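Read the single chain below, which is given as structure tokens and is the form predicted on its own.
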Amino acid sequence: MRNRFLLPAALVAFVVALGLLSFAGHQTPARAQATTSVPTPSVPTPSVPTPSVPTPSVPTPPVPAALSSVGRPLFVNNCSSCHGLNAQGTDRGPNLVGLGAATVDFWVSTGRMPLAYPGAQAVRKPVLFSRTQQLSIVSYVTSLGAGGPGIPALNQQAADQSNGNDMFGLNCAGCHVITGTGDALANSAFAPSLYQASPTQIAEAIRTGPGNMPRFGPGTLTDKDVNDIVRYVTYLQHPANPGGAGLGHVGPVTEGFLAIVVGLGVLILAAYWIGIRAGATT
């Protein structure tokens, strides 16, 4: 009797192996890169947007100017090797003057800068500086020249998650997918997972367009739209699962995997058991 179940067991194992290979193949580089811990750098080659950033449509919280004196030595020791002593740019890094507080804050607060190693794009990694130190660097760079958007002011209590879903689907899901897990792009680039981004970082990315991401100014997405998108993305980070287990929140990939492994495996065993029983009664 034991030998009779060897064949269906082998078939189920084969199906499971195929499912695992398929599931692994669908793990996007974006999500893998977003959770990779990379040592902090010595001499980087940064990837920061070029400085033609529109002025924000509404006032944003100012960064304390008093922090500029604290930020200068931090910038000199960690950033000037690529961006120059006065952030004017070098052949290894672009000019940062006039990009605005939101741009500098995004790259520093997400750990993408200072850059650990050259690559297709900078990856998120453990943050090198405390929040006060981050704002100090922002204060120093913005003191060198005006321009660009400030750090966004958000009011999540007044946000409309439904509108955020619509706006995200129209403007962001093409790269980050509708669940915010990210996806691969051309030329080894990727749209990163949004699961680790803070509300401020999400809004900063929308307004400044880091890396391959387009920049969405107030003429494309209003401040209300940005606030609503942030609310939707923060929901994605901790969504409700009224239908049961979340299954990693990567959509039909995991659902199909479970259907193949569990559903098809059970059907194979059931069909084989029915065949054995039918043969025993004849």
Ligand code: HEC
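In this text, the rigid core denotes the largest set of C-alpha atoms whose superposition between the two forms falls within 1.5 Å. Just so it is clear, the model here is predicted, and its values are computed rather than measured. Positions refer to the first chain, counted from 1. What changes on going to the form predicted together with this ligand:
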Second form
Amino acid sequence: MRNRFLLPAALVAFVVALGLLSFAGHQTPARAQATTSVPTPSVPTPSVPTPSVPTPSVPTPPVPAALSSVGRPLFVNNCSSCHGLNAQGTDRGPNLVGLGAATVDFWVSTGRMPLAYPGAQAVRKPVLFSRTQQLSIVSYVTSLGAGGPGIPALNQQAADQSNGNDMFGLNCAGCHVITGTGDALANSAFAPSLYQASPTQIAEAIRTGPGNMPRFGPGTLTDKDVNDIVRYVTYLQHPANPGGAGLGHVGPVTEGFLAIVVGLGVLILAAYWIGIRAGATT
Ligand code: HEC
Ligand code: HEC
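Just the form predicted on its own so far, so send over the form predicted together with this ligand.
To see the whole picture, the full complex is given below, headed by that same chain.
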């Protein structure tokens, strides 16, 4: 008689405990997690000072000049109608001469250019060109005149995410929000979400200030700061899993709700069953 009780009771207790655990694990929403700078446990601080980690100086990888001849016909066919044959600008698009590789690369690699709807704020679109074609266009435009920042090189292994968090909070969160989701600005402009930008594009945006975004030069943010901010934004794009049962990551509220419903349901069933048993034995 006793043994028939034991197994189901243990099962019920187990399920309820699981439900409670998964609920407790989801009390901290992912958003709040992103704002608190939890030190990443996976990077242990070595007790011996590491001499080999250099300050990430951000050199500029040169865009191959030889690609310029490949880029010219691409530019003529896709860009010159607005920017002019020699990128000098027309009444449909601004001058591009002397803007630098980072600016051209940012606008082309994010699909903002060629522009589909002149007038509105340019948005990220599917990219028309292969990476080599993009660099060819960059090479052609920069061959027309020197100046402007080059495409930043990054060293994410040496990046300090905590400093990136601080720098992002100070310089970027005002427009893009501390979680990087983006926000509306004045005059129907908006700061886009940062979840789609590649590390290079993030650094390019910082150094060149596309559209309504301010440009952050080396006097405001050092190359190390840029490298650290990129690390922080990449972390926002792939936040650490807060744990608990998977449930397809439908969200903390839904998962907690499910835990309560299932847990309560099981408890009620158990109480009901115990009641029946009690009735049967007396
Ligand atoms: C339909 C017209 C049009 C076409 C085609 C076009 N652009 Fe543009 N481009 C614009 C306009 C307008 C702007 C200004 C947009 C803004 O500031 O939001 C712009 C801005 C840019 C900028 C940023 C300039 C700056 O001052 O920051 C770059 C770089 C650029 N275009 C490159 C290109 C390249 C490369 C192509 C071809 C692949 C191209 N564009 C095709 C109209 C065009
Ligand atoms: C004054 C508001 C403002 C601030 C401050 C600002 N941004 Fe922006 N950001 C913008 C706007 C507006 C755009 C869109 C530009 C466009 O396409 O015309 C943008 C675009 C971007 C993009 C391109 C996103 C994409 O997917 O194409 C990145 C990346 C970015 N910002 C990163 C940053 C970082 C990092 C900082 C801090 C160092 C920062 N921004 C600070 C307003 C801002």
